[in-house]
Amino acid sequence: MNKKIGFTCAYTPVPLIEAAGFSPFRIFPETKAPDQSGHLLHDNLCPHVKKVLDRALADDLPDLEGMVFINSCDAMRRLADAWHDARPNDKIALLDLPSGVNSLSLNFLSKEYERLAKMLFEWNDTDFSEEIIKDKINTWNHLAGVVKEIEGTMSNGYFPGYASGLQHIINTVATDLTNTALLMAQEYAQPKALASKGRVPVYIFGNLLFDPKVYDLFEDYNIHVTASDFCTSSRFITPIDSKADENIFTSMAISYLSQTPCARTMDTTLPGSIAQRIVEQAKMSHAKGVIGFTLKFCDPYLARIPMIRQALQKESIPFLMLEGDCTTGSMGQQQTRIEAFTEMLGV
């Protein structure tokens, strides 16, 4: 079995943990380890970072090669920082992320990548090779346009239990092999019984939810989830265009940067290109409202959400906001909210 390397940001390329002969593991801030983090860390903070920390002291996790960090907010960083006490024997490699899309950032990412890359191959002691990483980014892109076949079809009919199991591959994929998560992904692809009614289209957006039983609660307070935008959903299998550039880690810079941008990241040209592409998503994806839901003392997505909320006033796209702090339970507490959402949307 593959030694595991741990990982925390969809902006983390599992081709090259699978070039250099390791298997991803995206630490999800999923755990009944007491709170320990504020030994380390400030306790008000993302609970997405806190929860991760109180795994790593608690040692509720796998023996790990080494860790990837983004240096994607303050909170990751400080994580990062946090990581040497909490686990001193990992090998730990920071990228930057640019907070803006232009060609000094893709140059710039570009090179973070090539960093990432060979020293993930020296990690494990192994030969560096462009060959093997196309390989797998060609496996990974196989996996990418099975997923986007299977949002088509939760665009254009409620099928229970669907949006879950869509989850649940997104989860393999994170945590095991590409080829394991492809093989589940073509099994899926094609719905096992036919179209129901009676759920109300909604489209669903925000920074973390991972948790397969979340959208299984959705259906229960009467939704179907036609499409949804998420760090941990599949914006994180993101297809990397290999013809972008002849450079592949160029290629790889672009594809990244060219996806729907997590909060953090702003195109300095289109400063509202955030709200407009959820807009654009809500309205291809046949959803009749939007849920936005984040996680607690995340600034990078509160401070979005106004221009959010106005772009969807001005299509008339009904809006709510829900904030959480990683547990199944949070979302429990919003039942009424959310019930309260569905019932004035109708079917």
Contents of the next structure:
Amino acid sequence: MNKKIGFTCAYTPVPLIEAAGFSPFRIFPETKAPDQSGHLLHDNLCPHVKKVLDRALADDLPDLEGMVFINSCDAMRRLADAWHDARPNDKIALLDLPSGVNSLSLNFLSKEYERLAKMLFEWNDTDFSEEIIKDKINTWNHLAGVVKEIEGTMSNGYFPGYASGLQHIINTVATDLTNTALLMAQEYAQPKALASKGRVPVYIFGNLLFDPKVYDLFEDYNIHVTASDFCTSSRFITPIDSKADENIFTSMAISYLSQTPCARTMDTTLPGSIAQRIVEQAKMSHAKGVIGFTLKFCDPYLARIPMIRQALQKESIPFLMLEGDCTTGSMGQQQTRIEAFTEMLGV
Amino acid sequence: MMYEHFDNAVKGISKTLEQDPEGIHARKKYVLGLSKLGKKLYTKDENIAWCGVTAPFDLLSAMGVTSCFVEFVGAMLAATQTAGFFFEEAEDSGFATDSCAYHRAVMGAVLKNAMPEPDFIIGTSSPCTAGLAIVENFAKQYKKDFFILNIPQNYTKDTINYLAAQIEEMTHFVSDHTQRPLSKKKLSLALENFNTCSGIIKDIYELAKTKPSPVDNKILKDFGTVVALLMGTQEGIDICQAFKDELSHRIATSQHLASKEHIRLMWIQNRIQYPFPINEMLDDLGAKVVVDELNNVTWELMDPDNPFESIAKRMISIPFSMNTSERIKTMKNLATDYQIDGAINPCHWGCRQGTGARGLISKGFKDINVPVLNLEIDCVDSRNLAKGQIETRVEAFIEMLS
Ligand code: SF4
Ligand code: SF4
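To complete the pair, please output the form predicted together with its partner chain; the form predicted alone was given just before.
Below: every chain and molecule of the assembly, starting with the one above.
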């Protein structure tokens, strides 16, 4: 059994972790650990960061060889700071992640990924090998391809339970191995049941929605999730275009910075492009409405909601905005609002 | 509205200064300098850039650009008690009440067309993600070109080179908009001015360390962050010199000995921006803020032969940009140098960057036996201010230190 490397952010290149001989372990903010993180940081941080820290403080984690943090937002920076205190014996890598995409950023991120790769190989006392990295990238890309296929099927028809199954596969690659997830995905690509009718097609987006049960709840609330954009959904499995550059780390940087559209990364040539992208994705997936789901206190998303709302309004796409704390319980509290929304959309 | 405010301030302060040409009046000269900048920002024929807090204002002024960080306007709106109207506008448009009120105020002003339209926008990833998100909103709203300076947290050769290259690229971006190339001569002069200011500011801080300190609770309020807007200019030098003269004069005339200073305090991050008599209250209690965390020179002198690298190093060295343990190390040094008895940390509602580190900061101070008062307060939005509660906590804290 490989030793595990913990991580929290979708910009973490899992193939590097696997190439160094580790298993990835994405720490989801799901825990029964007591709420203590506010003492070490502050209560007004997103529940993602707080619950991950609660897990660290309560030792609600498997054995970890080290942690990879990405400097993606202030809350994440503070989590990295607190980790030193909560688990002083962990090896820690903190990567600086540029906010805009240009040649300087790509070059810099490429170096950051290279630094991470070397560090990981060193942590496992293994010789650095670009060949192994490329091999892991191939499997990763293969999985990304199958996941895309599954998403295509999801947009084109409603198959009960299909969305939660996909989330289960994505969670597997985040907490187990790419190969295991790939086998599951291949098995899953063809829906077992026939397409059903009668649900309202809705596109959903936001920061974190990782619990497969939430997708089942959506179906109970009369929703057919046509596509989703979360940092815990398929955009976490960013395909790495190995041909983008002859340097593998630059290829990785190009792929992640241009294809992982978290709200914290901006296209400076098109300020507010996140709003347009959401409109396009909603349309492409044939959704009749859009639900945004963000965690409380998440600055990157909350600051973009007004522009997203405006862009959807302009296209006459109905929009429901929900704020919560990652749990199915919090989704349950929104049941009435969601059902009123789908009712308004009709079938 | 803001133009009138700055214009009135310029006229009023100029008149006072004319009446007493021999007087030092450091704080007045400083407010005058800032009001003149404010006036220019609201003047049509200037090249205007709205920026993030840590942008290189010396370099921008050398390029003939009138620039300012957007949070400055948020603070001004709070200080003039006009922010409420703009908060409501921003909130009605969907900006969350959980967000930083510096940004909510200024976003409301943008939506109400009460902000001058910039020629372009320069965002900085430090101090905060929220700040970067808000200037992206600006760029979208004004349909203006947008440049980001990514300020890495790690201080290494690679990160310095990366930021230096971005700063150089920024100069091309600016030139493209102003049609003026960067003049090496002007940049060298701005950096020399910056260095002169840094030297004087260090002297100011040395004087502030005197026990009892010649500062009062207001004189250096938010000085370190805001004076950066002026440091590349001769005016900046004159203002810094006035502060140095003022503190030296207070010591020479023994005024500092007469001040009540039973308790020496550090103020963490920013002060409260709206009228709230905390300074007077501290005066009454015999407590004095002898140092603000951000009143600190953390950089080396700028090297005019390596301007971009020097500026990059400076930007990464600002406590906002650092990780919390580095920041705490810097605060602990200040605590020792200034011989403080306690610290006040206003945990500004909505600030993930600074407030987010509340517990770690308290813990850090505990190591050196310095008590910290964490005040849960919004430093910009006074609508939910629990005045009595804050006062009681401050009183109890000072009593405990006494
Ligand atoms: S992006 Fe949002 S949800 Fe993710 S860590 Fe940052 S604040 Fe939390
Ligand atoms: S108070 Fe915090 S969130 Fe607000 S502008 Fe300053 S660093 Fe950013």
